[in-house]
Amino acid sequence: MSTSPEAPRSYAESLRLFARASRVIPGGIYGHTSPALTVPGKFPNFATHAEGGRYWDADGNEFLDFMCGYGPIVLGYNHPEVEAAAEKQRRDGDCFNHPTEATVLLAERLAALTGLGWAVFGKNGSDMTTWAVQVAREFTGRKKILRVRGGYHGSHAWCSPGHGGIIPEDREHVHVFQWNDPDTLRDLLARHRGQVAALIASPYHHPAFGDSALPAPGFWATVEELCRRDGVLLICDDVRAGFRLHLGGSHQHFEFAPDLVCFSKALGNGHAISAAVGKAELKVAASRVFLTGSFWQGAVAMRAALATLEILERDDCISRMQRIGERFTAGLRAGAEKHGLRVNCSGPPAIPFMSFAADTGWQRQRDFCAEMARRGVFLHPHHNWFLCAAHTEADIDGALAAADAAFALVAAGEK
C-alpha cells in the first residue's frame, strides 16, 4: 500500500448511483450509512464485493476496511466456512412455515455461552432492545426505563437519536443518567422508586460523536447493586460489542451479571440475525410478549451464526483481534506524536476509535479520515471502528504507513 500522496480517487459511479437513488429513496442513502455522516465527496457511496478485511466500491476502488460493515463482519468478509454452512442450508430452504433445528441449536448454544437460560431471535438490534424493554415491563409491572445519556439502542421511537415522527409520549417514561456517574443513577432511582422496570446500557459507552469510555472501576458493580436493591432489571445492549470482547458476551469481559442481553451485528458474520438472551426466571414473562417476523426464523442466518460462534472459539479470534487492535492503536499514537499531534485512542482495542485532542469542530478528524480513504484505508470520522479476525499484521503495517502520511498532511495544515 503506497504511502505517498495520491491523486483523489474517482467516485463517479458512486455519485451517479447516489443521484439515481435520491430520486426513488428518501435521502438517497439513509441512516448511519448516509454519506452526510462521513466526508461527502471524499468517501464512496456504494460497494460491490468484499473479501477478508477488504472491500471494493462501485468505481473499483479497493479499501482496507476498519468498519467491517459497521460491526457485523467479525471473521472477515465472505468467510468460506460460514458461507459453506449458509449455502448448505440455503439449498434446503430458509423461510418455512416452521422453525428448523438450527433455531434450537443456536438457542442452546447462546444460553450455554452466556450463562443465561433461554434465547429468542430477530433480524436487527432494534428488534431485540425494544422487545427486552417490553419483557422487563411485563415482568415487573412497571413503566419506566433508564438509559445512559448519549447511548444508542436502535431506531425505534423510545430510543431513536432522530426527531422525525417522534411524539413526547414515546419517551414519556424514558429517563437518562450519566455514564460512569452512579450518583445521577441514584437520583433517578430515588425520584422514581418503585416505578422503574429496567436499566438498559451498553457494556461500555460509545456515543455517536466523541470518544468511547470504558466503565470506571466499580461502576458496573454499583449499577448492579442499585438495580437489585430496587427490583430493576438490568439489560445489557451488546449489539455493537458482542463477540469481540468475550465469546460469552461483553458482560463476562466486564464482570457483571445482566438479566437480559441483546446481540446482533457480529453474531452471523454479516448474515442478518439478532438475539435476546435472558435469565430463566424471566422466561414466562418473555413468552407473554409478542415477538414475530416472517423472516425471523430464517435458517440460513441461524446456520451462519452457529458456524461463526464455532470459528470464533476454535481459532481464538477474540484474543487475536485484541492483539491486532493494541498494535494498531499504539501505532496511531506514535505516528501522531511523530508529527507533533495529540490524539486520543479510546474503546476496547478490537473496537477502537481515534480522535484529535481539542478538535472541537472535527475538522482534523475529517481531514485525516479523508486522507486515509485516499490511500485505501476506510475509517469513519465519527463512529467507532471495528477490527475483524481477517486483518493481518501486514494490514496493520499498511494502515500505519498510510496514517503516517495522513498525519503529516494534517500537521502541515495547522502550520
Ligand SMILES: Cc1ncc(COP(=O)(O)O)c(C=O)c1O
Given for the second form:
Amino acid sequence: MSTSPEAPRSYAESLRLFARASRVIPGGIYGHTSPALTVPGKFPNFATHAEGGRYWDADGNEFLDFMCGYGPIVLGYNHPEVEAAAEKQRRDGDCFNHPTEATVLLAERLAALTGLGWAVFGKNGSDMTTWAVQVAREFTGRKKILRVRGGYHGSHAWCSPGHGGIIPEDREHVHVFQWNDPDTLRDLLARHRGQVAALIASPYHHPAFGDSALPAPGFWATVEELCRRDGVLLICDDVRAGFRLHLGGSHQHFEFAPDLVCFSKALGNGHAISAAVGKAELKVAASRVFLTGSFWQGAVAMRAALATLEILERDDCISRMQRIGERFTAGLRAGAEKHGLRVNCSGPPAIPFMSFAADTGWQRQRDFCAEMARRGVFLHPHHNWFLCAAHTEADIDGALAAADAAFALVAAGEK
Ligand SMILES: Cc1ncc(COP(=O)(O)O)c(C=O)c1O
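Given the form predicted on its own above, what does the protein look like in the form predicted together with the named molecule?
Following is the full complex, with the preceding chain placed first.
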C-alpha cells in the first residue's frame, strides 16, 4: 500500500465504466454505492478482486478496505475455509427442488446461538425485516409498526428512505420515535394503544448519514418493558451489526431480549444470505406468513454461513475486531488532536465512524476520506465503516500514517 502523498491514483477506468453504466443502468450505480454519495472522481467506483482486508479497483489501485463490502466481509475477502465449504457445495449443486441439510443445520445453529427457537432464510436484509413485520402483524392481529427516526431497515416501501414510487398508504401504519428518548415512544404507544404490532430497531442507532449512537444506559430495558406492557413484539434489526458484536446477536451484547432478530450482511462472509430468527411462541404465526424466493434455499450460501459462524467462534474474531477497532479509533483521535482538529468517533470499535466537529456540508469529511483514498485507504465520508478479522495491527498503523497526512491537509485547508 502506498502512503505517499504524491502517489497518483487514476480513476479513469472507473469513470469510463460509470459513463457506460449511465447509458444502460438507471442512475449508473444505484443505492448506497452511488458515486454521488462520495466524492465524484476522487473515489473508485468499480472493483475487480479482493483478498483479506484489501481490494483492487478497475484501474488497478489497491485499497486497504474499511468498508468490507458495506458489512458482509467479516472474516476477510475470499476466506479460504469459507470458500472451500462453498466450493464443495457448488460442485454438488446450489439450487435444487428442495432445501438441503445445510438449511436445517444453519437453522439449528442460529436458534442455539441466539437463544431463540427457529430460523428462516432469504437473500437480503430487506426480505427479512419486511417478513418479520408481517409475522408480528399475523401474531398480534394489529397493524401499527413503530421504528426509530432515521433508522434504516431496507429498501421496501414501508421503510425505504427514498420517495420514488411510494404512496402515503405504504407508510400509513408506520410511526417514528426518537432513538434514546423513551418519552417519544411512550407518547406513540399511548396514541396507538392496542394497535401496535411491533417495534423494530437496530441494536444501536446507525443512521445512513453520520454519527452512530449507542443505547443510553437503561434505554433497552425501558423499551422492552414498554413493549411487554402493551403486547408489542420487539424486532431487532441486526442486519448491519450482526456477528461483529456478539456471535449470538447484538441483543446479547446490549443485553435485551427481542422476539424476532433479522440478520444478513456478515452471516455468509460475502455470500448472499439473510435470516430471521424468532421465539418459539411465534412459530405457528410465522408458518402462516408466505415466504419464498427463487434462490432463497441456495445451498452454497448456507454452507458459507455455517463455515463463517464456525470460524468466527473458533478464532475469537469478534474480540479481535474489537481490539483492532479500539487501536484504530484511539489512533484517529490522537492524530486529529495532533493537528488541532476536533473529531467525534462513534459506534462500537468493530463498526467505527469518525466525523469532524461542526463540519457543515460534510466538506472536511469528504476531503479527509478523499485524501485517505489517495493514500490507498478506503473509507466512506458519511456511512459507518466496518472492520474485519483479516485486518492486522500493521494495517491499522498504515491507515493511521495515512490519516496523519490527511489530517494535516484538512488542517491546512482551514487556515
Ligand atoms: C440495519 C439494516 N437493515 C436492513 C438492511 C437492508 O438489507 P439489504 O440491503 O440486504 O436488503 C440494511 C442494509 O444496509 C441495514 O443496514
